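The chain that follows stands alone, in the form predicted on its own, written as structure tokens.
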Amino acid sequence: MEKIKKRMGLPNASEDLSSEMEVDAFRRLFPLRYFERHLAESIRPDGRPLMKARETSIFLGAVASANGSALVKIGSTTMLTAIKMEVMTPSLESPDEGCIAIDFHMPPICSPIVRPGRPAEASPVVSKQLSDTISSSKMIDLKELSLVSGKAAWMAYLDVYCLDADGALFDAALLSAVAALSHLQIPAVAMNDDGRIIIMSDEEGQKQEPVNKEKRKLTLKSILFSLTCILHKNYILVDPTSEEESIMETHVTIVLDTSGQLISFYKPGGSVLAYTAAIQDCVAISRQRVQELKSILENSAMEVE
């Protein structure tokens, strides 16, 4: 390298720049070795300790036209959830229950690897994981979405949009969905002269027979949070970036409720076995993260203007 610098006539003042270029080249050519050199010092390239999650923020009411919405940032990973409520006819099997439909979207703007016209591979995986987690946890009582038994109930459409995909997508998506559900205002509805349920505007409130007289919050039976951890050799890295996920492929996702109860455990594969001790460590770390996220959500009363 010294011969190259002399040949190029680089002055001494450019040594720092040259050093940065060498580090960047080493990072691109040997990414795993680059990361392992940091791990040996119990630190990551972005300066975080191995067990520290990225800075997290929640903003409620990000979409004014939605019935509930939230914008979440975990590091650079950014998720926007918007909920729209519509009146539907309940199924014969569940005449006293409403429904929830969850879709996860990854538009091309979220990542260089997502191409226009080609759905991202992660999109259906995260979408199913979200649906399975929320439905199996029973965090929402679907009977609370009933309006008139056998005739009318609420359909809640949850659309989660990934605006920046920089790792731990499920964690950010779940946090965004839970925050939007906590912000949700179920509209007031009335029955018109034809016996149909309609959503009331403020002006119509005095003219129709009310079914529920005013907007109301949805009761959440439990609040769910998740944490994704990378397992690499004897190391555990929490809240990975997309670069870390691409280099160290074994990761696990722990979902807990606010009481610390394990709701689900997800390991999509990877070369590292999920030993009991490692999983116990991940769960313990997740319990600490849950308390942190709970505090952030409770303090996120400030809505986006």
The other form holds:
Amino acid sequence: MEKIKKRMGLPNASEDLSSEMEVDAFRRLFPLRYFERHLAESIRPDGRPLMKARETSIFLGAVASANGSALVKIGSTTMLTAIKMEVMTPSLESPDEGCIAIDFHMPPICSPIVRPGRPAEASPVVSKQLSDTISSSKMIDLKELSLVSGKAAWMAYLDVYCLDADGALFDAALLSAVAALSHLQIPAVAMNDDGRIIIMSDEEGQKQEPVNKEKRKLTLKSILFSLTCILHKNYILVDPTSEEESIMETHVTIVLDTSGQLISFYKPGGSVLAYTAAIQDCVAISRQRVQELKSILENSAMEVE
Amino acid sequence: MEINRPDGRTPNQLRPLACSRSVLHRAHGSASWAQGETKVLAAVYGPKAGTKKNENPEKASIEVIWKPKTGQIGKAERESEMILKKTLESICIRTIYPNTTTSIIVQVVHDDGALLPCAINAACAALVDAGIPLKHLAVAVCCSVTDSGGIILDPTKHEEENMKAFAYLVFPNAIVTVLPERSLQVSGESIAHGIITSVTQGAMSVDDYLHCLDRGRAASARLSEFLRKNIEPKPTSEASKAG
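Starting from the form predicted on its own, produce the coordinates for the form predicted in complex with its partner chain.
Next comes the full complex, this chain leading.
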């Protein structure tokens, strides 16, 4: 504590008030200066270097009743994704395509800012970002979700629940959505006597031949990973917590796929302008993070098997 | 690279621009902005007393209300509201009127591609019309990437739908000042080269994105000239009529 006090350079450091109180008060009264002091020493208040993301874990199959699910933690930001498959009649415009409905929920449990009864401002925005990035990456071929052309196709309801919102919401939401999609097991279906498609239960499995015998897993053409950075003066802070997000306003979210294509470069305003050098730096850091997340996802898939 | 556009434009050619200010009588400031067929009307009310919950009362807060051409607002409109709000917050000098809210109402008149950039340009002109203190103007442009890697500017709705990817980019306009040019540069790049806002859709390579930035910067210089011309104080005869 004594060391921190010295670094903070408090004028009255020798006074007999508890030093811990001093640092805490400084943090609350001058949050930006508190952070800048840390940044000058190339460290963040939670002990991370500037370029280091928080510890990330993926647990596949967290919801037993869903067809695919994943629980993701990045630091204390926690996201739970569950996918439910239903048979539907495809639309006339695209008779041989299925559909994916993506929704992002922020229940009041996740953050003190979210009040019961009033939806959080961030949730429709993250929801739209998720469906935009997943559709623009063409990671899922919607034709694979077709069962009988013009008659039956899969409707996948992908719901992401934010259980704890501590910054980098989109990163965690995308990671959990992608993990759940990789874990998705498409249920076996059969055609009954009326020509309707029904989901087979276990006992029926012996009697009937499923319609979709081979297509029980989605092929993901590419896998997407994202990284949020904060730009502040000349510093780049990777994977911010909610405290850092509220103090420094310029956020950049980069989504890359495993083949290195840029899926999204999202910077909604912010007082710091992004110049070419900063853009290239952010992309380079995201490339490293993609490799990191890819191996975490592969490891968690192996654990399930 | 030869790219044929249905309306016969060259890849770098913007659609005809039109901007008029003070189009609404009751609003504190208003502007309409059209890029070809895309047209947006923006009105500014404020600064009004007080900020909303969860907003910093030490700064002026900005509220954006997006009105689509038809129907209810959905997720897409909410996202546009948020992007517009954050973009405008970054160009306003928010410490001058603390604990106030400025409302910006954006009414879409017609959407024929590049809607969000058009709305940002309209809102910016309306803020100037209302006399809200700004650090600099923001100019928005849409760049889209064709399958062959070529880049076209300011696509129509039809072009936007057929392209591999597109990026909405917002740049600050070049500041006219007596200060030497060197003092306005940040690590060798002029301020007008930094991006305020970037929203992309579709997959492209990183190089394609950097090309988009180059083209966008060139176009934003033309746009900011047009915007500056339109917001210059009006001739005194009109000003006295308004008074």
